[in-house]
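Only one chain comes next, encoded as structure tokens, the form predicted on its own.
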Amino acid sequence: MDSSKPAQVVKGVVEAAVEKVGDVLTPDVPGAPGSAPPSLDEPTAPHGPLPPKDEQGAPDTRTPTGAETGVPKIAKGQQGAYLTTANGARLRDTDHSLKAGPRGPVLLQDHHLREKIMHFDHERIPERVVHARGAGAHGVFVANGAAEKVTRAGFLKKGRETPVFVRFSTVLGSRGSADTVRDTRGFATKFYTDEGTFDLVGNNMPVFFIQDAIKFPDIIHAGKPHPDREIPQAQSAHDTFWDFVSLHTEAQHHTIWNMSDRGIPRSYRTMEGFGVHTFRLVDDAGATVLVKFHWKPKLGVHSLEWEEAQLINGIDPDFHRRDLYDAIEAGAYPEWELGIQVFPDTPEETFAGIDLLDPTKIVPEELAPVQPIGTLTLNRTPRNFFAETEQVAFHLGHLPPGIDVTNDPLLQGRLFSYLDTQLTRLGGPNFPQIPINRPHADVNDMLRDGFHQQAVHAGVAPYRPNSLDGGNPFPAGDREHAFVDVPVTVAEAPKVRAAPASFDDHFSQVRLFWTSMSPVEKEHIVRAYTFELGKCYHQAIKERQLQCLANIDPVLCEQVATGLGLPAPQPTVPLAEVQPSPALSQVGREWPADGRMVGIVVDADGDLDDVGEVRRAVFAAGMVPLLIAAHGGTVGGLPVQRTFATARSVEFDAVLLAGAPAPAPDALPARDAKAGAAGSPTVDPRVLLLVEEAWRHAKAIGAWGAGAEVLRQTGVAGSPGVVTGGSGAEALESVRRLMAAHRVWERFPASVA
């Protein structure tokens, strides 16, 4: 696969994964539950367990300590054709409690009803704090060079590839929240690398709310759930969020992230991650750098539509999950550029008068370039969700030789947290034995025993110095690439409980953020805000939001107050001078459609000649066509994957026209709410309920033949972004240059400049 284009293939495109329907070939669509197609009647010849699909990876069949094992990674699946107990022994029946006769009562003996239920009862475990709700992937990073001047961290040397692990997720909802939600996603990266395990623990945001780690639990508190109601449930619409972050203003620049676009990625796919805090690189002189963090994806940054977010929620809360997943399936591998912004290590440790401590901070790119260190590819789902993604466990100080710390306030916290969090969820300090933590480099740490200790140490002196174990473990130097603490001067002070000037500054950056903006990005940050703030209770934290809206920008503050129904206050601060930063927008270029999913309308009763050629075009293209029909089956010998009663735009990149099909029989409101258009339309009515949805999320739409008779039934033909082709080659041709932009905003002018 050409490395430039990673996903312009779908499994080959068309010479590998494909299925005969009919006379046609055509590839395969992601979404296959298992490995081999289920038969009707229920399997009763024996025979192993079933290989794992293609796309299925799982941790490398490594020892509790590090060292390779050499054996299949299949092999930690389950073995053999019959079941058994935990302990191996085969059983004739998994049916039937053992009892005094049919009626009788179950007998205490029965050790397979115990050891069934005893499990059962026990194989849930305590879900995450934050970020409960995730997703994960395998995959690989190869470096390209460019950091080995200022580190001397081995995986980032040029061509070294070290395997990965990576786990998206929302920071507030719990596990059984949905995907689309307006949050903050987690980015966390576990590099396997041979000198250590390596976590880059970062946020799909720059900033964070809160400068300090002691302030964690109040953002959290005030962002979860009300405690005594329990709800809202994964948002942030709701008064103790709005009161704590109008009261605390240092929240303020994360908060317009938030209320950004950036708030509803598209996809994990589609979304930056930024290691938040500055990081201390060390080159092999000693010599340092400070850092900060980025993952730029080959895909563009794209989110969702408002309403688009809350239509998924409801119809697909595994969305972006499932997004992630098939795309790898299909072989549309995600990718990101890993980049460094790299700043002199001074002692005032700033840059351009921006405190590199702060976390609440940025430093723009325009003053301090991105510079690409290595490339990112996720190229395998995991074989069992909670032994690895729930399992997976990171932490900060999960650091090789040549990367540091700093004294940023929360990191520092970070740094405590995130090992102590793993005791309750992970029973115990044995969790890097699990298969998904464990590292990729010799581990000799004298730390014996503890609850599920899986190694079995060797030796009778664990402890230094020894001599009884012949010495070892040996301290290492300079030569065996041991960790360097790197000697930063302390400066002599009080201890206080405070902050430094420089942080008190809590309105510049977010008033850059919105400067930033393009008008329609500007738009939907004026809408965010009135949703968020409409739906508190008290008045009178609406008010306090307004005044630090103020602070920010008059325009922003009267356009929101407007909303409201308030006043907009005056500013109570002088509003910065700032320069634009064109690296925030996501708004001006253009980006490959690699995985990205088209809708094809058929018509059953029309011509469907071009179907075929088209739907080979998209996958020829990296792209996915789902053919949506009035019934499922077949429609002129191609597989049908959506029917007008299961499919919704949302799900869908760019709708193409093939046809306009006549309302089906199942047409009818009692049967399908979405049948409910009124009047008596020639055209099904969920299709022009589909394309609407489509036009009203500013998604390209394409129509060849009879389905121009759609687009002037719903009234969007000729509008910006809705085109139409002779034939269905240049419908798509046409459709396909639009999806480059993502969206096409051009429909809708925006009225905020």
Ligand code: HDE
Given for the second form:
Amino acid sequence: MDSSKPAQVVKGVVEAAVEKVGDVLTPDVPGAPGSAPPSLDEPTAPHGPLPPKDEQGAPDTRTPTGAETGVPKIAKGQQGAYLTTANGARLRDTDHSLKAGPRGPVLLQDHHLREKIMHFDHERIPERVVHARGAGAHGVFVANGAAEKVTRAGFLKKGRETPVFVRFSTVLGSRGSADTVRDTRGFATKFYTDEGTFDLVGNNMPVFFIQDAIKFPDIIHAGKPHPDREIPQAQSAHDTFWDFVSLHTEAQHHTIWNMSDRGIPRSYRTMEGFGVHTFRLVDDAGATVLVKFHWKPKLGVHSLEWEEAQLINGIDPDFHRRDLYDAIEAGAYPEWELGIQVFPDTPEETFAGIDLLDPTKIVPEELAPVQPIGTLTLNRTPRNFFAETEQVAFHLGHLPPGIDVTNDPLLQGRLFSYLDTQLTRLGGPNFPQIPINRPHADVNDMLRDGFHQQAVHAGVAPYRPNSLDGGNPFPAGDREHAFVDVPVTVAEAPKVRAAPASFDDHFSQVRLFWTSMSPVEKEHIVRAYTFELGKCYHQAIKERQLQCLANIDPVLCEQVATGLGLPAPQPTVPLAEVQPSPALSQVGREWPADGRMVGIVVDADGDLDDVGEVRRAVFAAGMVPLLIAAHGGTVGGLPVQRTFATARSVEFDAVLLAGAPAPAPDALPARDAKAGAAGSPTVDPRVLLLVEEAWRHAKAIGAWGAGAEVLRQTGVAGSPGVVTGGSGAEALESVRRLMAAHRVWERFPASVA
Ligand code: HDE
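What's the form predicted together with the named molecule like, now that we've got the form predicted on its own?
Complete assembly follows, chain above in first position.
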């Protein structure tokens, strides 16, 4: 067999597999692993590696110094039909080590064994000290040209398309921690521009805990698990975190964002992103403006409910990662608009009285609108998680001509940290040569040698000036689009360890955030503080944080104090007069529901007429239908994705009830009856739990035909966001409309005005 033509071979493998298992079981919802459906028997006819899955991307095939190779992206990390050593010698056997007789000792001579075990022993690299848990995807950024008037950056010119790689992350947890913890999310974007790489390393919150990078180890040591017992993992609900933020009150603004619904996003696709710091843009004539970067998600900003987030951490710790990759595989490509808030570059570096160098402050969008400058679309999943998502190395100093930094002291410290940390994490100084980090621009850097050098440099004179290499490389001027260090005037000043007086206001914008929230969002914030502080052991820490809350808002403080069983203190600073910023609230608008999950409960013994039709309609609406039945396999000829044993409400954005299935053989009616299921239910208790939870979490629920009986037995019929339709199509249409607002919050009266 010709192993150089894997495609034909693969086709044969797939056809054989489909023939064996029947095409009805071929996965038709995203998430199935592997390049092709597996065969029942182990394949034995040699052939080359299977091609990657359709939705998988890979880094551009560039040389270590950024040149195009012409090698198609499809080129694989492995090739040929036969098992080999790392040096390409074909091997007969990898199942037995070389021994002195079948019962004898293993021989030191076994080079294959030693190579295999040696490499395995070193497969792990240190995880990121922060943002260890993350997921990345490839995509494209298309500029709309609106930024042309303020920057010379070529990739922002109208119509330019730039390949990107984006990595989303949590901050505190280890690499294997759960996705839906309460935390800030990283939103780091690598733009491979032809003028050098631009990394926009942002978060899903526009402010940060600290105003000076020198405090970063302090806030992170406080947030990470306690050093003695190494608990709790990926949480801020513990004494050291609240100890620090209640003492170091500049952290209060970021903290309220973490306690708000922004701390538990529904999906990476439904997060805003922020560059946080103010950057400086420079145009061809050298004119400058100050800007803040914003990512606006096409699907709107949506969050989980706290109880739901906690359940997901156990039921599907990979929830956000799965959601991102499933959406891309399903063709529901996540999209964001990149926008900038533009401010005049004045010597004061303030706007509307707000210090633009203070990373604990926002500029409300009502004062400086976000102007869209292009669109980001994520359309490819990584082919290899380690090679791409784990090895990608972002750095704020990766700036193309036209974008420069400001004196924000947090930003300045980051300019050191990112390069420094990669040295340990990626094992030497040559990490820019790792495929995912290779620039898409010519590199001639005079940096040489070092661990893992990939480039074979020519010449004898990696220094300047030289004549031995003909003077190469040459400095570029304006005409060659060299990077510009904007010649900002630095005022004459004494050398001090101090911050400007404007950095002392720690509470007014926290109050601005609180007053901009709707009642249901305020209720969530109260509950989050009450939960987190309730998990602390020390009363002094709770009291100190209550004092901070008193300085933000009396209602917030009183409600949290009530939950903690402590008196509410009086403010120690005057409460700021603030103008709410409606743009900060995430409720009250309607958004597309692309890539959302719709669970459809079916009764194998009931009427299944409409189900196939509804399933198709859910797909057609850009969402993913998951059939939930008493057993796996098929029901009425349709593939079942979840059984009553494997389904849990938290996986679905909405639930449709096509039937009222009786308890399945694996149900435990005695246990559920004891737990209080109302009045001898005739429906499987797990279906009742599914509907009760979906209702508690304010999700849309729809039923038709016999499905209405489930609504009756759970007692949710008639409440807001619970709909019945004469047909499946009708029920789906009502549910789809409800999903546009994300949740049916009007189901529950908010406890905060
Ligand atoms: Fe980071 N941060 N950071 N950070 N950060 C890192 O770099 C650091 C800060 C952010 O997906 C590290 O490669 C300091 C703000 C993201 O690979 C490290 C300070 C913002 C990621 C580091 C900050 C961020 C990181 C760890 C205070 C939002 C993940 C691994 C001055 C604007 C990038 C690494 C990825 C990662 C240092 C504050 C965002 C240690 C010193 C503010 C999204 O270098």
